[in-house]
Structures are given as C-alpha cells and as structure tokens.
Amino acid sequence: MRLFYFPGSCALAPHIVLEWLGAEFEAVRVTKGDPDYLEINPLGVVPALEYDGRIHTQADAILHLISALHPNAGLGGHGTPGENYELNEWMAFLTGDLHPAFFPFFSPARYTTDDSESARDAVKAASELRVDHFYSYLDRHLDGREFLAGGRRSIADAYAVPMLRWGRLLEKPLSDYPALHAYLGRMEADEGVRRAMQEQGLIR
C-alpha cells in the first residue's frame, strides 16, 4: 500500500487514518505537476492510493476504503443506520461544502477574468467570509462534544485535520472559534496525528 500525497493538503487525512490503525504502508512526498505522479494519477490531485493492484483516487472514497479493510477499529460507517448516516453526513459537508470554500482562497486567479491583484483580493475575501460561515457551524456542533460524529473518532476527524489547520492561514484566528479551536488542539496532540504531520514535515 502507498499513499501519495503533498504536505498540508487533505491526502494527510487518510494518513492520520492509516497511522491510527498501524497499517503498513509507504507515504510517497509528490510534486504538483510531476509527469510521473501524472502518469499515476492524471488529475494530478492528491491523495491517490495504490491497493490491491489499482490506483485509488478521492479522499473521502479512500478513507472509506481504509476504513472498510479495517472494520473491528470502528473508525467508518458500520453501525446502525442512523450511526452511518451521521458519518456520512458529516463527511459530505467537510468534502463538499468546507473544503471547497478554500478553493477560492488558494486559488483566486480561477475565480476571476480579471487578473488584477485587487480582484484576486476581493476572491479571497469572499472566500473566508464562506469559510468563516463554515467554521461557526462546525464550532457550535463541537461545543461540548469530543469527536465529531458518533461520539468516537473516526474518518471524518481525520479529514477535520487539514481543512482546520489550514485556518491558521486566515485573518480571522481559528481562537475565535472556542470549541473547535480545542478540538484541534486535542486532535493535533494525538500520537497517530503526530506521527503524520512528521512524516510530511509539518512538525519536528
């Protein structure tokens, strides 16, 4: 098993996944625009994951992957109904709606045909304030709670990781949200996390 990824981008989520669950596996550091990662993965995104003779692309379709192989650890969908669905819920509005929110932000040349660097500005404005929107959802369902779905850790925390942690890089200081600013906190302390954010060199 390898999981290919860039530092700091969602790929660290099934990362954190397959550390908690002392998988073997190699982490594979790629360049954007790289011809051989492209031969791998033509989108040229990350995470891309080789299992099982076949190339694995999507985060959330990996975690679930991950998980699957390893259902004793509880960290997927494999409960009741209703348990499955607050996971996946929970999943799809990290993938689909709090992810793509910072896609203007890093990115705020393909938001615009107007290449002026006041528009550009004016992107990246919009896109925090839809970040912003995000985060205090997030941070009211995390008052008083440990994990985000369940009661238990599980995929969806790890994929909370990297959209959390890229915050930090918005005016708005992730202090401001009280109950997910711990979350973080706790989640960053944990060993298995640690030892992914190691490996992509995001911590010492």
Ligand SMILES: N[C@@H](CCC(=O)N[C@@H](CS)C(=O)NCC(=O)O)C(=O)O
Second form
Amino acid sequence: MRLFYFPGSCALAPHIVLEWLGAEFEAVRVTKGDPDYLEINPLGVVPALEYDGRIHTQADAILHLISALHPNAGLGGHGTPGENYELNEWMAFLTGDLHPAFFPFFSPARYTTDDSESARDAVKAASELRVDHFYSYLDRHLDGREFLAGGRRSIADAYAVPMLRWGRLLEKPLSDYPALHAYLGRMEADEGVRRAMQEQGLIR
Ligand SMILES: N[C@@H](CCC(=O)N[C@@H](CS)C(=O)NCC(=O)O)C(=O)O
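Same protein, different state: after the form predicted alone, show the form predicted in complex with this ligand.
After this comes the whole thing, all chains and molecules, with the earlier chain placed first.
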C-alpha cells in the first residue's frame, strides 16, 4: 500500500488512519504539477492510494476503504444504520462542505477571471466567510463532545484534522471557536496523529 501526499493536505487524514491501524504502508511525498504524479493520478490532487494493483482517489472513499479493510478497529461504517448515517453525514460535510470552502482560499486564481491582486483577495475573503460559517456549525456540534461522530473515534476525526489545522492560516483565530479549538488540540496530542504529522514533516 502506498499513500501519495502533499504535507499538511487532506492526505493527512488517511495517513492518520493508517497510523491508528498500525498498517503497513509507504508514504510517498509528491509535488503539485509533477508530471510523474499526473501519470499516477491525472486529477493531480492528493490523496491517492495505491492498493491491490490500482490507484484509489477521493479522500472520503479512501478513508472508507481503509476502515473496511480493518473492520474490527471500528473506525467507520460498521455500526447500526443510524450510526452509519451519522458517520456518513459528517464525512459528507467534510468532503462536500468544509473542504470545498477552502478551495478558493488556496487557489483564488481558479475562482475569478480577473487576474488583479484585489480580485484574488476578494475571493480569499469570501472563502474565509464560508469557512467561518462551517467552522461555527462544527464548533456548536463539538461543544460537549469528544469525537465528531457516534461518540467514538472514527475516520471522520482523522478527516477533520487537516481541515481544522488549515484554520491557522485564516485571519480569524481558531480560538474564536472554543470547542473546535479544544478538539483540534486533543486530536493533535493523539499519538497516531502526531506520528502522521511527524512523517509529513509538520512537527518534529
Ligand atoms: N475531491 C478530492 C479533492 C482532493 C484535493 O483537492 N486535494 C488537495 C489537497 S487537500 C489538492 O491536492 N490540491 C491540489 C490542487 O488542487 O491542485 C478528494 O476529496 O480527495
């Protein structure tokens, strides 16, 4: 199994889960736009997971695949229909709402045909407002909860980590979302999360 990643990207999520599971895998650092990587994943994005003779893409689907390969660990989708729904609801929120809210912040030029700096700044400002909307929602949900879904650690917690770490790049301080901020602190203190962050060179 090989996991292709850019440091600190959403590929940190499967990296964390593989660490939690103690799985055997190789983490392969790639660079944006590298033609060799485009051969592997023509979409040019991470994560990509090489497993069972093929390349798998899409963070949400990869996280479900990894958890399905280790059903006894109970990290995803192996409970009652209600529990599965709750996990999938949060996975869809992360992959369909929160992650895309950051796209214009990281790549503003893709979201305007005006190439002036002020137009790009406006796109980034709009992105920050959208993230604020979703962070506020998440902050209310996390108040009084240890984990994101189902009252136990799951692939959704791993997925949330990179997307909450990106919040440090935004103008509004993460401490303005107290429950979310405390949750990220707990997650970043977790051993498996730390190992994945170390392997990606994000911490020492
Ligand atoms: N829908 C994809 C999106 C993946 C994605 O956008 N990954 C980012 C890193 S978090 C990326 O590789 N960005 C590079 C780019 O957009 O060129 C998924 O959920 O896996």
